[in-house]
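Just one chain is shown here, as structure tokens, and it is the form predicted alone.
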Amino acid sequence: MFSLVLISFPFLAALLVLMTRKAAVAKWMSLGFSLLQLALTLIFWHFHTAGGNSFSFFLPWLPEWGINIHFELDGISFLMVLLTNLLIPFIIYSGIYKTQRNEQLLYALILFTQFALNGVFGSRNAVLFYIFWEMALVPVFFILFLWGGERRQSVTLKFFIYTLFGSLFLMIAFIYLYFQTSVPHDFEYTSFLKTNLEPCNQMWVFWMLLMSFVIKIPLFPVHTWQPDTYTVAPYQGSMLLGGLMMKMGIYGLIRWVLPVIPEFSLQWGFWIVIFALTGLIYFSVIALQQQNFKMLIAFSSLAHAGLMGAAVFSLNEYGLQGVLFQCFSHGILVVLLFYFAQLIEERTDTLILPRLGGIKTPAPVFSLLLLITILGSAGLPLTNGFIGEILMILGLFSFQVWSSILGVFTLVGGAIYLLYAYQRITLGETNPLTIGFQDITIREMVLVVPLVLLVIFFGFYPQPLLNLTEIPVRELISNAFSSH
């Protein structure tokens, strides 16, 4: 019953906000709402360390067709839902002090993607993983499109023809796949692990699957939609996308591919390997090119999203377990990087990297705290990036040599253009539009200084999150591939 809590609230506290007459005041309720839900994470989270059982909820939808209301959280699932939660108080605090149009709507949405987003980490039925699937996209699409920048209206169909297409892939494989099920045939996770597929239907079903998740990330060379998008949306949309419904793709190939498909997995996995660490060194180069400070952080979140890509079809317990860590210290560095961007934007108009510069002259603590954000997207020891990258070069390592060589050009590369980026911004000579630069305020070190604090908290410490998927995923690498 706990996890139908956890994952529904949203869904209420949304409904709330969006009859809230005053815009002030459902601003400030869907940050408290949203705090409470974190609050119930973290009790959850005491709960799951201390071995309770309150994680797992049934309840028979449509029987006769296998559907049924079935979310369960273990450590993969958790890890996942503790990442939303603990990013929307931010993302939320991040516009709170802006005006902004129909606003009601706007914190609405935010909320009902934390719904979308935690049914989706937490569904064991493939009916209702769908269901929430679609549901992300929804309010996504929506924000997009209200309180985008210029461009938006084609930028939008453009991410969401993609994303549609991703669905269709996704709802095909799954019909086909309840097919195959023993009779009475049913859409529960645990059934699909069953089948027995011929390797001419495995095939199918393995792209069907894949296309829809890499969609979603996105990995090379299914990536168009993603620079735009990101650098069109409102921030707190960039910061959705980038912090949280990256994730969802990464979690759909581990979650839904490797253990139901393992054979594909195996046999294509070194193809695969290969696009993502492909996509991983053209990225790295286009971002060096960027002079656009929220593009670079877009091709940035690329560049880390191939290198979690590859080390996903890795097939080992390191690189499973850095794919995931990093899932989560990436969401934490690219929320702090396009909020940086933002009040960058806010206070000179330009996000236009040689406009920048002497930013640290004015404005020391904001550059210090910009400083240890690019420091921990950069993978510096003692940072949070650190851990996840060393992890999956690890595993990608115990994969193939050569393919560990490249993953380390996330490091080399990503040092290059961020440090370049932050020499461009804070260095240097002032000029007209950064000489009276105001240091960060108090307001927004609220948002900042937590998430800084988190940053080298895991770098120092990773071991309460490695803790939480240590045994899923040794499990679901043993369950899949130990016969193979």
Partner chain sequence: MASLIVLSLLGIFLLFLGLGKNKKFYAPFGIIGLLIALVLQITNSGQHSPLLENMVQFDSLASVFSSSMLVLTLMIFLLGIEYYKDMPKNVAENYSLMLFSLVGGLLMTSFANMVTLFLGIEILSIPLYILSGSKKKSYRSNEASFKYFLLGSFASAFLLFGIALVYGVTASFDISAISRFCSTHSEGLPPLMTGGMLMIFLGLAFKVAAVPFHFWSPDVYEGSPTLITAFMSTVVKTAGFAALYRLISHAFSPLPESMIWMLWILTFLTLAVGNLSALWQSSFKRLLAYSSIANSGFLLLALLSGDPQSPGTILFYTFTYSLATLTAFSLFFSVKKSSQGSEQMEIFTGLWKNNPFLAIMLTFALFSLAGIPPLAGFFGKYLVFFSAIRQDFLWISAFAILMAVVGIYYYFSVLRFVFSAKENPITIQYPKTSMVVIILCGLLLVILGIFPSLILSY
The other form holds:
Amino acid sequence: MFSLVLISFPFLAALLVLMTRKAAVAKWMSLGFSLLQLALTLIFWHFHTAGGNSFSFFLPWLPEWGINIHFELDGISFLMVLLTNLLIPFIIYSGIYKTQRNEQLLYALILFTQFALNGVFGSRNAVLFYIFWEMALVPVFFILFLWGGERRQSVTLKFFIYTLFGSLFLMIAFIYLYFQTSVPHDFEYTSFLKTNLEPCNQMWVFWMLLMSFVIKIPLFPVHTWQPDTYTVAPYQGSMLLGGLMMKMGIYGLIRWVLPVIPEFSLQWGFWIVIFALTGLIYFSVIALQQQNFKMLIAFSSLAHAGLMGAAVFSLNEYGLQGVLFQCFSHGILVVLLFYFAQLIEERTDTLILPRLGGIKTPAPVFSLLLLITILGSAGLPLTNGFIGEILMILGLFSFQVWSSILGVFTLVGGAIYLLYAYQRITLGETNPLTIGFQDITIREMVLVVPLVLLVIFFGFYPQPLLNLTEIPVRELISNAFSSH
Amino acid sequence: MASLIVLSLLGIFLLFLGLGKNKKFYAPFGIIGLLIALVLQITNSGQHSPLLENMVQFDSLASVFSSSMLVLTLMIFLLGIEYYKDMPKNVAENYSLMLFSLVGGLLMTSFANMVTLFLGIEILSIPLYILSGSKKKSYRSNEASFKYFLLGSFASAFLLFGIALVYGVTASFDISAISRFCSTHSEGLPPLMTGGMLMIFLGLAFKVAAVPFHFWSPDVYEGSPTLITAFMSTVVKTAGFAALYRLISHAFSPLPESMIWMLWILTFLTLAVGNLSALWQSSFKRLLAYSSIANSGFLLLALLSGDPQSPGTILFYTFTYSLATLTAFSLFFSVKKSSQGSEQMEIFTGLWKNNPFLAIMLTFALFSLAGIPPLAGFFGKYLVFFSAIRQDFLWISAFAILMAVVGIYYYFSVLRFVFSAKENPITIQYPKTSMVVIILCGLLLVILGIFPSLILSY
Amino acid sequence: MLALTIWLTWVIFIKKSRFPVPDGKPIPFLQRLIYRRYFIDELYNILFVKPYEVISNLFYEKVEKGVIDRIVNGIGYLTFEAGIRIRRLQNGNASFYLFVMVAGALFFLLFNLMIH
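Form predicted alone done; form predicted in complex with the partner chain now:
In what comes next, the whole complex appears, and the chain from above leads the way.
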């Protein structure tokens, strides 16, 4: 029951926000609701760690087709839900002092995204998962479509069609898996785990599932929707996409590919790791070339995603734990980076790096906070980015030594392009554009400081999150791969 | 059966009412009559025995399809109140022709004899030939009517020829006798028989606008008065697919190999042509015409799979598709009226700013057509793929998925205009009766998307 | 060690503010070698920074925009192209429509006979 409340609360909140008359009320109301949701999540966390309860909820919906409303929040799901509910208040807050068109709708859509994301991470029934999966796309589509920047319509349409193309194959694969479950067939996750597919069928089911998740993340070479989309999106949309939606794909791989089709994951894992790592290097190199800060964040996200994708298919505990931890830290860092981009654009009206510079002199605190964020993204020790990356590289190490060497490239490559960007923003001479750069204000600190503290906190003390995922990851690995 | 009689009498009654000059009464009387017919249809659905010397049989299959057509016609009548407000003459005739066409549709869902099938199709078609030309002064409307009539008579000839061939082999018009013949000769039907089946299928393929027998539909849909286009793309489509399903399940089962191949090719072509041609349309009406062809492709896929759940799938798909299409047509009509009769998609420019409610409703309709959850269209598509995959039609399913993606593109390209930032200073008159229809459609789309078993439990 | 370095730096550069050679004067080669840290920066620039930038540019302009993006957009383009070709069949000519209908029917009949 608790999981149902947790998942459906944002939906009710969205409806209430939508019905408010005054935009200002709607904004603060949505912030309040999202904070309430965060509080609920934290309470849940307490019970979770105390009793190991995963708060399963089961309600027959269309039982004759094996479709049920089945939620369960084990450690992996819960980590994702926690990330979602942690970031949404910040994402809402990031735009709360701006005036935008139609704010009721905007904030209702953000809450609606939160609902769909919670649903995606909590569902244990394939069709239910699929419905949430597609539903998550709809509000984001509108956020981009209505509040995006230049060229928003064509870019958004491309993004929508591209990712939907993937998810439709997900539907076919799920229906096919349904007919492979024992009679009476159903779409339950646990039934999917027990399926025994013939190798030839396994192949295309595997590729279809993989395709849809990989497009969502996205990994090389199906990433072309991403940089444009991140750039054109309004800041809140970019935060949703980079901070949360991307994690849907990673989660999908861990939840619906590895345990369901283990043989093929094992057989083809090698090639996927190669592709993901190629992407990692490729994006790290390209990121250096970017003149637009938002574009740079997009490519840096792609590079990180490459390492995460590779670590998923390292198929061992270190790798998976690292991926999950990195999902969490990358979410926080990306929201921070986009927020800094927003602040820079608000103050100077540009995001072109060569035009910036010398912000350090007029805005030292701003620069310091940006530095911490950048170092976190580059995976410097004692930030949360480091923990995830080092675990993933360990995972890759026990998979194939060479792959871990390539993995280290994110650390080096990341350091290069991120620090280069930092240098171009904050160091050097001030110019007319940046001379009057206002330092960070209290209002902005409210968003930045807690997240920066989290970056440092989890860099020192990652245990709470690692504890959360440790047992489910171990079970997943041992159930799926012990016999091989 | 009772509903058939009520509808026929109602049609004649409306014709007489047309002699008087009071236009106000036509639609309300029509609606009351349709409601009575609907109630009779639902309450009598228990009686399954064949009637009229085994000519029609209102079994549960016929009953649900008939009810769905009655509901749709009811909504079209509601829209008609506004649509025919400015029309000086012949309003009653339009309503009664629609009712007669509906009678044909009911016969097509309930036939137990090949003769009834033929009669049904003709009763359905002939009023449509007239209705599509009912804008007498419009050149395009006349052209549409003529084209429809010309091509339609060819299709009828195919159908009749097919029935004759089947009669030649089985010596019976009765579908149960034909079905017995098919099951006893399941190892190999004589070529004449399969040839006859083929001709019958082609005749019906014309009605549902399956490629390559679809050429009439974009021209006719575009030329006809909008209300008639709405009628054709909803009620007539439902009737066509009900008849096809009844034919396959009650008369020609098991379907011979060659027929399955033929359906396969039809499905493939219909999906490809319908969706790809729609990409280039700038006229909204034509877009909906191609969307109707494309949706026929998905329905053919459900038919092709011959799954035990097919009737439910086809019913659900046609019904939800019709609801969404009706919403789109009704909005289109109102917006068109306030933009000097243009039929281009541009007329929706800035709808979101002008009238957010209508914009949301149009978005609902388009989302449902595109198959995005949680709207009903999603379960329609889901069910189609479900039956196709159950019968191992994997490649064509994959192809259908690709075409569904194309479909999403052109439905969403309408949204570009709806949510465009440009100003478009028009005021849209939206009357209450039409409002009832779109609210009803919108609600049904949401409710059926969450509880699809409401329809499927039939 | 660290403290020593800091102290030395402080003493040499800040307290006495004594630089080896004032700026702007020509420096003998050996001294210059040391002054410019054996040209390591320049070497580093030639060996790593430049190639890295060149590769980065190559990847972004040629591979990303030239190949991968073009493939994706090409698929969309081809779909549209197919659409426009198919759409042209709808030419409004009723006798052509009839011709296609009859041709379709004949095709299916022959197909049917072939399967037999």
